[in-house]
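Below, in structure tokens: the form predicted on its own, a single chain.
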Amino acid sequence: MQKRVLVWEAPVRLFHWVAVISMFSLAVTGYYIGFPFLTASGEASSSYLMGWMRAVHFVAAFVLGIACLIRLYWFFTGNEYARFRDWIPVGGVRRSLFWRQVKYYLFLTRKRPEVLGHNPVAGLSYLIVLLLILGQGLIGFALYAEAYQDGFWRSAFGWLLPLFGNQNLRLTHHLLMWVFAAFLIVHLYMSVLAEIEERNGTLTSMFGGYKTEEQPDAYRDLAYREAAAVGEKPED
């Protein structure tokens, strides 16, 4: 018999689309920022073809910063797959499920650990994604800055440019967009193959929350057999 479980709440789930969303619309309006692969015919000040790039631009920054802010949020407020120890593989039976997992990626076991949140490996990723999400924003908002001369833009993100250099901040500005694009490819096969291997519901869970598992708590189960297996103290 199989139970339903909430594994990612709205706020979590939003802030998943958002990101989406936004990120998408940064990759595209920001490649064309570098190199404009569209003309519009007429006068160039009629159409202000790059004038609306640069503005989707912008708004699209400022919705994915305000986003992760609420998700940094969630992490001190949701529930127990939202938090920053799901994120994170810190403790014995994260840490064991960790290699596990990388184990199975690697092609050294059959047995795909069974998690219903994140899996250790696939919330480090997700980690570190964040973080890049933010030193990307940081470089956007330095670049943004830089037709200021004074002001809070320039006070509070002007410094990285004669730190770093206009051009070492564009370069690594356009590099982490590859990055993010080659994380979009791999994120989607893992969540495919999530699909296809647990048949818990994980690509329907992203629009609806919900999970399905075997037996009712058997992520707490597994977690105590493996806290107990290492001899520590069984999480509550």
Given for the second form:
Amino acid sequence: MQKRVLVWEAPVRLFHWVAVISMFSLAVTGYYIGFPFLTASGEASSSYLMGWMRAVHFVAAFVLGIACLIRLYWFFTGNEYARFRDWIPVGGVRRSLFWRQVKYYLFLTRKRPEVLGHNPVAGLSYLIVLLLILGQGLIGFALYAEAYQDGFWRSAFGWLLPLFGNQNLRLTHHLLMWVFAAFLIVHLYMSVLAEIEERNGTLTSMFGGYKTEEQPDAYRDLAYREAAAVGEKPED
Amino acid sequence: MLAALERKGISRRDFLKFCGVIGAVLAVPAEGIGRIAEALASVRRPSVVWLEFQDCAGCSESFLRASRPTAAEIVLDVLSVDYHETIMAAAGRQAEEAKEAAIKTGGHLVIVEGSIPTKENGLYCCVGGRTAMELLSEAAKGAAAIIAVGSCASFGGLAAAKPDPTGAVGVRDLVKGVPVINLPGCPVNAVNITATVVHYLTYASLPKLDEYGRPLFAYGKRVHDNCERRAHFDAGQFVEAWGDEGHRKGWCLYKMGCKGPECYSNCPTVRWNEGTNWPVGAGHGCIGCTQPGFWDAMTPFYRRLPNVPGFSVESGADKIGIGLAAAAAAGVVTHVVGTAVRRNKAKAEENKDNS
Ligand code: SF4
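For the form predicted in complex with its partner chain instead of the form predicted on its own, what are the coordinates?
Okay, now the whole complex, with that chain kicking things off.
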């Protein structure tokens, strides 16, 4: 028997797509800011190309920053799939699931572990990406603060400038963008793979929030958890 | 002092004009100009000891060519430069005695040009048989303030660039207990020396400094924000190669590696050579010479991003980034193939079981 479960609550889905759109805009405009590959023609007064690129970059940064803060809050408030624990492979069940998932990806086992929320490998990668986003934001706002000699931005983020120097910060900012690009490639592939193999609506759940789940009876559920703890899949 | 100036053929009008220029550099309100004039007209000349260590004398040159018509003269009259190896008439014992006398009185200003080597007990720079380190600490005793002019005296400058054979440092790294003002630049703009001294004489205090010890009146704004090419930056009009059409049209030098966006200095507003021009105005990108860590921190001068440490010169950040993304894509492709193989195997086994 199958059951529809609300896995991704609205704030989680919203965060996901806001992050997608803002990170995409940040990457494109940021690439332009680092290497302005288009040149405007005519009088300087008639165009504002770099100006708009920077404006979009800054606005998207603010949007992503606020979205991250809300997501952090939701780590403590959301349902079981939105919580911190889903991203950190600690505790017997999660840890054993984590290694089984890694083995599965490396073709060492044939059965794909069944997880309704984030599989622990994906969860850990999102935790890392979130930390990288926060780091990227820290660097970005330090560079943003360069235009100010004092005031809020300078005092909040300016301390990074004498610590690491502008050139190193910009280089890191630039390289991290490529790390996100690499993540995007793997992330897209993994989700399509999950969609094909799990057949529980992984991709559409990112819009509607619902996944389908085999209705586990209490006994099976318990057996499943115990088996997971010792690293095996219970026989059906 | 005004009488002395008049004897030299400097009119009251010229004097006030000078006060106005310095007032503008210091960004004091109009009422402040009168106060500057008053202070300068009545002041006792503080004695100045100008020390040169690991330098190229470029800051001295810059100082001597101080462009505001009467600035050099006025500064030389306002101050009593008792010791300056390059320009003083005295030599040998006589010169050293002049310095000793100035230092003994105390309350003097020390201007330092050039970095101070610290390796081998400072052996790499000796004047009159004594190391720069000794000479500096001796001159600093009882001084009202030390003004480090140029990037070398401020942060170690050129001599401190890799591999830094002499262990060069700036004044602030050695002198404690005496206020040190950094006036970096390669060379320093003489207007900023004058303005700092005038501020000291007028207000009997030193100007407000930023976290690197640089006066905010001169180093409080980014080159980029006062640059005359900024409109082209915002518009998205960039020079792609020296001498191309954009270069001739005065477009932004950002893509040629201009460090204006990360450099703080009043170059675009006070300019050089009687206010004629400045590097970016003349068509060369800013190389960020007023920033700590110059030169290393600002190279490569003609590219936006530095090279990634540990990789060869050719591998810019983008190449490495594309490599990273390509590696991820290759991993995905490998996994797709692996998954297909696994599927086929599973199917084959299923068929075997069924048959
Ligand atoms: S030339 Fe340099 S300082 Fe001027 S606008 Fe362009 S990047 Fe900024």
